[in-house]
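The chain that follows stands alone, in the form predicted on its own, written as structure tokens.
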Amino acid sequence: MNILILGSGGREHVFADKISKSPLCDKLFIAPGNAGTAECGTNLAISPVDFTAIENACIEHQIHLIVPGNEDPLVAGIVDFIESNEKLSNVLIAGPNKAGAQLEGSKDFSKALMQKNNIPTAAYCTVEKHNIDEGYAFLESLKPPYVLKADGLAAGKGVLIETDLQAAKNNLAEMLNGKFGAASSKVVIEEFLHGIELSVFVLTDGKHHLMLPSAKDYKRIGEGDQGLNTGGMGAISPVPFADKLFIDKVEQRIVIPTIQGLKNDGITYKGFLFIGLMNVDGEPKVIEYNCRMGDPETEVVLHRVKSDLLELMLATCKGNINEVNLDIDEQTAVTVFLVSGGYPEDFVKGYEINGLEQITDSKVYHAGTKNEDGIFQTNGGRVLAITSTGNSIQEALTTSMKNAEIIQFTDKYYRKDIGLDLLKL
């Protein structure tokens, strides 16, 4: 069969690696793809969001299932799109609809549901410009630091964390006024929670589902985890302290009641399924959803599942993951990621790239990159991300490190303590 696969960074890479693999594969696509993808299938210069040329795509290269990389697509309505579409009626779509889509699309939607089902997360309260008074009298319930999040989508930027209240309230106001654009229209002020952060990857088909690896991503720019934020640094998976008893709390008090409240609200969820968490003194609670796997930890959680991946997207979209074999890799990954010099703020692109065919014991999966006559060059913030596995999360990491002075690149930049944190607990 025929794939097309949405998106462009190293998370897609992965799915282009695994499922390019795959017996069931027959043609692979890449909207649009980089320099890694074009060597697992062919690159399209489509954009995620251009409905009318995806179904072009669909129709010209005879595409039997389409996964969805990131979250804007799924957002704005893709699966609901290519389902509805006559033309592309035998087409399969891996990802859940709009209104699951809210999960992420929509903060507020995501905590009603967490409050309507008993899921433990941060108290909240939803604020709009008719209602800022009311915003202002929670943040003062509060004990410091406030954290107020735009309700929609806001390029991994929407989220503020203030220590001083009347800075937290300044925010609140900018917000509602337009300092997001139409993401901050709604703000949802939550509780702090204290603890340690980590997330947890579910597969569901919409009645049944798996428990895919759990994974700690590395946000900060600069090592200790100081700095600017970005789209990830690198991941560490499994988790250490996310032993069975932590991962069966998270199974039963949340993914389940999550999937099921879904289900009660007539919105049966299917695809993957992304919950940020905070261990707080062994507890898990829910800080976030994603509607998709995340990036960078889709580069330590799928590097190490073993089973067929377009056999279970397949399952997913036809209801039976139940009856698919998830065949996990015990051992530990490890994923640092190559960044251009000043990420994430200004940045130069179009570097040449150089050893990426020195490297051994490692995978590299490409972000921003892209190959210019036969020469890999920078075309991105996040550039690289460099995988490998071991007995422990220092020789994982201490293979990364080896082959991360190796690939070389001007201005070239990583951090070399991803995952060290957890060896101090």
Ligand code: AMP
Contents of the next structure:
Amino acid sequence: MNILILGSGGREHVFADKISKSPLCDKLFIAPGNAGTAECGTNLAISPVDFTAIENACIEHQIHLIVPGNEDPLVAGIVDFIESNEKLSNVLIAGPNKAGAQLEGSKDFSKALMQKNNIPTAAYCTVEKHNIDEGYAFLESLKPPYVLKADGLAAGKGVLIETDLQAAKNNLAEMLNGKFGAASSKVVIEEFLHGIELSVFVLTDGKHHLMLPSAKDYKRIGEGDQGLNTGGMGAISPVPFADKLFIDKVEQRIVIPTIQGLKNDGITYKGFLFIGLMNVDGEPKVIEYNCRMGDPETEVVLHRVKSDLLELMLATCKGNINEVNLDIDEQTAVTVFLVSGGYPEDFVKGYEINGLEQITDSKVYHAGTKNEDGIFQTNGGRVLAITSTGNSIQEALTTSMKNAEIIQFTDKYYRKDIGLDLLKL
Ligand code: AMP
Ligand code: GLY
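Starting from the form predicted on its own shown above, please give the structure in the form predicted in complex with this ligand.
So here's everything in the complex, that chain up top.
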């Protein structure tokens, strides 16, 4: 069968690499893809949110299954578009519909769902312009720091954390006045949770679910978690403290009530569910939901999944993931992102990348890369994710570090401390 993956990051290179190796895969297409996905299938110069172009590509290339990578097409309703399209009646799509994708697309929606279903999370108050005074009063009732979140998608930048009450009040007013455009016309104010963050991933067909490995990503640009936020500088899986007891609590108190709570509201959620958690003294509390896999978490989580990913995606669409055997590599995976100097601020693209052919003991997933006349070049802030496995975080990190030295491009930068904080716990 022919498959179409939507997206262009390291996550989509993992999907493409795994799906291309499935005996069920005939032709693989990636829209728009990168230089890594081009080695697994055919890249199509189509944006993941250009639904008309996706419809045309499905017809032209006789696509049987679409696998969305990033949240934008899901939140914009790609699943509803495909499933209601008479011309695409043979096309399956492995993701949540627009109603389900609100888990990521609206913080207010997800907080209300959690409250209704007694899912552990921070106390909150949703504020619009008309009830700003209620927002000020809620802020006064909290201890600092104060967490303010734009309700809608804000390219990962919509969360502000302030230690000063007056500054938090000013931020609230600025957000409601359009600081993040329409995304902050509603603002969720939250109690601050103290603990260690981690993420848990689930695949569900709406009736059954599979618990995928846990992961922790490293969002700051600098070592020791200093400096600006990025899309993610590296990740590890599994998280050492997320033992069976902790994961069982996540499954019973969060995963099952989330899927069931959505169903009670008439929403059958299919696809990946990414749950950002705070471990508060051994108790999991939800920080956020995402309606897709994470990047760079996919480069460690799905890297460890040995089962046929295409079979899993098909079962997600058909409602029988309970019949698929989930086979996980027991080793620890560490991924380290090589990024362009200057990222996450200004950086230069188009530098030649050398040394990729010398890497034998890590898997190199491409993100911001292109191939011009047979030469790999940088084409984004996050360039390559080097994933290694080993018996410990340290062993896997040592292999990724060795290979991070071998791969060369001008102004290359990477963190050397991915996962090391967890060894001190
Ligand atoms: P979010 O986009 O909701 O994941 O928030 C971005 C980041 O802000 C999270 O990864 C956390 O580090 C932090 N954060 C969000 N909500 C809270 C909270 N209630 N308490 C503490 N930190 C938070
Ligand atoms: N690494 C965080 C995300 O994919 O949202």
